[in-house]
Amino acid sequence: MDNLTTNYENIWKEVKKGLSLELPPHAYSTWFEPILPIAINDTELVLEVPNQFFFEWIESHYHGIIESAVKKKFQSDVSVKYTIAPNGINGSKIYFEDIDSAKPQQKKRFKSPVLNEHYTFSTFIEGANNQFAKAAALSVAESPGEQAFNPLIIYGGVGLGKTHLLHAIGNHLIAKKENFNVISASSEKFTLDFISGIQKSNTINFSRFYRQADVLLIDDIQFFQGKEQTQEQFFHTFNELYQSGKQIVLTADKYPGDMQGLQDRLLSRFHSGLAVDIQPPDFETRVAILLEKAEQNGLNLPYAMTEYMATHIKNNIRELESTIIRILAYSSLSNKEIDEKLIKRIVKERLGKRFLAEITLEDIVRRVSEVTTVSEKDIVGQSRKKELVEARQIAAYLGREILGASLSSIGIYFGGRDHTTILHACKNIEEKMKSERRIKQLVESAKNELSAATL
C-alpha cells in the first residue's frame, strides 16, 4: 500500500480514465472531471468535490461505481470519502459564485472551458454522413457570431461525433483568438450551476458568468426537457448573448422541433439559426475511423480485419473507437497476440445479441454451402440425395441454434417444409454430432464463423 499511497493522484487519474470509457460523456464531464484526490491512508481515499449539492448527487448516484473502480485499481479494500472544497474552490478551478472575488489571473483560468484537447477538426474523420455538420462547425469557429449560423445546433444519435465537433470549435477558438472567452458546459452542468446558485442565493453571479461568454457551447440540450426554471434561465442567457452578437452552439440527440418538454419560445429561438444533423457513418467512413484510431494507438491491423469490424459495428463511432481500445487492452492484459481470432472474439463480445441479430438464414445457408461444398440452391431445394439432405439439415439446425428461429419459419425458408420435418432434422444433427466427428466438425466450423467466436 505504501507505493500506492505516494502515487494516489496518478491512480485516481487512471480510475477516471476508466470511468470515462464506461459513462456517457456529459455525465463524466459534469460529475467526474471536477473531482480531485486530496489524501489517502491505509483504509480511505479522500476526494474533494465542489459543493454540498455536488456531494449529495455523487453520494446518491455514483458512489458505488467510484468505490468499486477505486478498490479494483488499488487492489485493496479502500473506501472512498468526500470533502467539500472550501469557499467553492476546487483545486485550481473557480466556480461561478467566486467571480467577483477572484484575482485576474484566476479569472482567466476560470474562464477556460473544460474541453477534450483531442477533439479537434483535424482528428474528426469526415464522411458523407457528417460533411455538412463539419463545414458548419468550422465556419462558426472561423467567424463566430458573424453569419446566420447562430445558434448552430448539431444533432444526431449517440456516439456520432456531436461532442467532438462542439469541442473542436472551442479548441479552435482558444488556439486562434487570444483573450476570447469560450464557455463550455453540458446541460447537466448548466443545471447544476443554476441549482447551486439557488442554494447559495447567488443566481446573479450564475447569470453573469454564462452571459460573459463570447462563445457559449452547451452539450446535450435535450436534458433541459421538463426543467422549467433551468429553461427560463437558459432562455434569458440565450437572448442576452444573441442580441450582443455572441455565438451559441448546441448539441442535441434529435432535431429540436421534435423535442417534447421544451418551451415554445425556446424552440423558436433555436429555429432562428442553423440545425445540422450527423448520420451514422457509412462503411468507408467506418473503415477510415478504425484505421485512424488503430494508427493513433500504434496498432497494425490487417485490412481484412478492419473491414470485418466496420461491417459489424455500424451505428456508433464511440463503439468503433472503444473496440480498438478493448483489443489493445485484452492483448496486453492476457499477453495474447492480436490476430483474427482475437478480433472476432472482441467484436462478438462487444455486440452480444446485436451481432446474432444481424445473421440471417441466408447467411447460414451461404456458410454451410462453403463448408460442405453443396450449392446454396441445392440446400434449399427439393433433392433427396444424401449429401444434400445432410447439408440442409445442418443449415436447419444452425438456424434453430444460432437464431432461435421458429421451426415453421425455418421450414418456410427451406421450400415450405412443415415444422415436424425441421424438428426431425435438428434432432438428427444433434445425435450425429455425438457419434460422427465429421458432422461435428462441419457444424462447429460453420457455427464458429457465423458467431465470430472461433474459440
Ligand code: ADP
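Only the largest set of C-alpha atoms that superpose within 1.5 Å between the two forms is called the rigid core. Since the structure is predicted, the reported quantities are computational estimates derived from the model, not experimental observations. Numbering follows the first chain given and starts at 1. First, how it differs from the form predicted together with adenosine-5'-diphosphate (ADP).
Once both forms are overlaid on the rigid core, the distance between the two CA positions of K344 between the two forms is under 2 angstroms. Once both forms are overlaid on the rigid core, the distance between the two CA positions of G157 between the two forms is under 2 angstroms.
When two forms of a protein are overlaid on their rigid core, residues whose CA moves 2 Å or more are considered shifted, and L216 is not one of them between the two forms.
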Contents of the next structure:
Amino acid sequence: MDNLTTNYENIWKEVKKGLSLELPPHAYSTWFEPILPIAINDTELVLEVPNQFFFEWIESHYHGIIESAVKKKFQSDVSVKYTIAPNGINGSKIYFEDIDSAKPQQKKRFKSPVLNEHYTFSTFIEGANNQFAKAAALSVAESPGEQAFNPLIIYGGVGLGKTHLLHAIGNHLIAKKENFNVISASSEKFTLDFISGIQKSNTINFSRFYRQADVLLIDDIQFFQGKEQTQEQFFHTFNELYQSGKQIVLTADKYPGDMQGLQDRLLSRFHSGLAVDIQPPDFETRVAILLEKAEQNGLNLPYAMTEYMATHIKNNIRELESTIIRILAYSSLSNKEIDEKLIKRIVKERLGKRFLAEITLEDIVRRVSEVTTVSEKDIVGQSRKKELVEARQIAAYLGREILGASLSSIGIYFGGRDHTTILHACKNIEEKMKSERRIKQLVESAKNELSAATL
Ligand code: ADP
Ligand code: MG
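I would like to compare: after the form predicted alone, may I see the structure of the form predicted together with adenosine-5'-diphosphate (ADP)?
Whole complex next, starting from this chain.
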C-alpha cells in the first residue's frame, strides 16, 4: 500500500512538474499547487481540489491538459477524476486565510475615497447563493491580473452584495500591497469624469487617470448601456489595462450577455473573462446575515424574530440591513422597547405590498412539492427514486427559468450536486416538456402558482 501511495504522489509530482513548464507561473500556482492526489488505481487518478468553484474552473479549463499529461506519464488510458475537499472552501489555504485581520501599515496614497472600508471579505457572509462570487473575488484579490479571471464580472440583483465584494477586493489589495494602484468608480462616475473631460477639452487627464490602475474596479456597468461614447472610452481603457496584464473587475445587474445597448466588441471582451452571479440568499444565510448585522449594530434580536424577518424579507440584503437600522431608530426615537409587535410592524410597513411576495429557490421547491406531492426534503435530498428525481429536475429547471440562477448555485441548493448534473436536469425537463404532456402540465402549474404568488 505504502508503495502505491508514494507512487501516486510521485506520479502527480512529475505531472505537475511537466505542467509547470507548460503553463504561465501564476496560472500554475493558482490552480495546481493546491491540488492533492488522493487515490489511484489502474484506470483512475483522483485529485482533490479545494472547492466547487475550483473544480468547475479546473474541469472547464485544464482538464484536457491534466489528463493528457497523466496519460503520457502512465502510458495507458488513465482517466482523471476530481473530488472536493471535505472541509470545502474554508480548508483551502490559498483562498481563506484570515486576510482582513492583518493590520494594514501601508501608505494609503492610492486609496480611492470611493471604497467603503466596511466592505471587506471578513464582513461578507457566505452562503450557497454567493460563494462562487466570493471565491472568485478573493482569488482576484490574491493574484490580480491572473489572466483567466480577467475581467471578473460579478452580476446579480439589487442589494445582494456586488458592491460589497467589489470593494472587498480593493480593500484587500490596499491592505496587502504597498503602492498598489486600485482605482474604483461607479460606471456613472466614469461617465461623468469623461463628460467633464470633454467639457474642459481635456480628456487626456481622464484617460491617464484610469489607465494608471493596477486594478480597475467599475461598479454597475449596466449604466453604460446606450452610452456609445463612454463605452468607446471604456473599451480603450479596458484594452490597454488588459493588455498590460492589469486586473479589471466589473459588476452588473444582469448577465452581461443579456444586456441591451452594449457594443458587441465590449461584450466579446467580457466573454474572455469570468462572469459569476450572486443569487438571493437562502433562509439560513438570511438568518446568519441578520444575526451578524444585529450584532454589529448592538441590537439584541430574539431568535424567533430573526427567523420572522428572514422569512419575510427574502431577496435583498440591503433591505435586511436597513430593517435592522429602522428598528433601532424607531425604538430610540419613540423610546419604545424592541418587542415582537414593533418588529412585525416595521417588517410589514417596509415590505408593503411585497409582504411575502418575492420568489426564491425555497419557494420553487415548496411549489414543486405541492404539485408533485414529493416532500420538500426529498426534492433537495439524495434519493435516486424516479419520481423524486423528476420533481428535483423540475425544481432545478424552474430555478434556472424563473430566477436565472446559475447551475452551480442550484446544484449547491439541491444537495450539493455539480453543475453538469443540473445542466442535464434542465435539458432533460426541456425535452420531456416537448414529448410528455404530464411533465408539461406539472411544470406549468408550478410556474403559474409561483407567478400568482408574486402579484
Ligand atoms: P449590490 O451592489 O449588489 O446592490 P451591496 O453590495 O450594496 O449590493 O449590498 C447591500 C448591503 O448589504 C450592503 O450594506 C452590504 O454590506 C450588505 N451585504 C450584501 N451581501 C452581504 C453578505 N453576503 N454579507 C454581509 N453583508 C452583505
Ligand atoms: Mg451596488
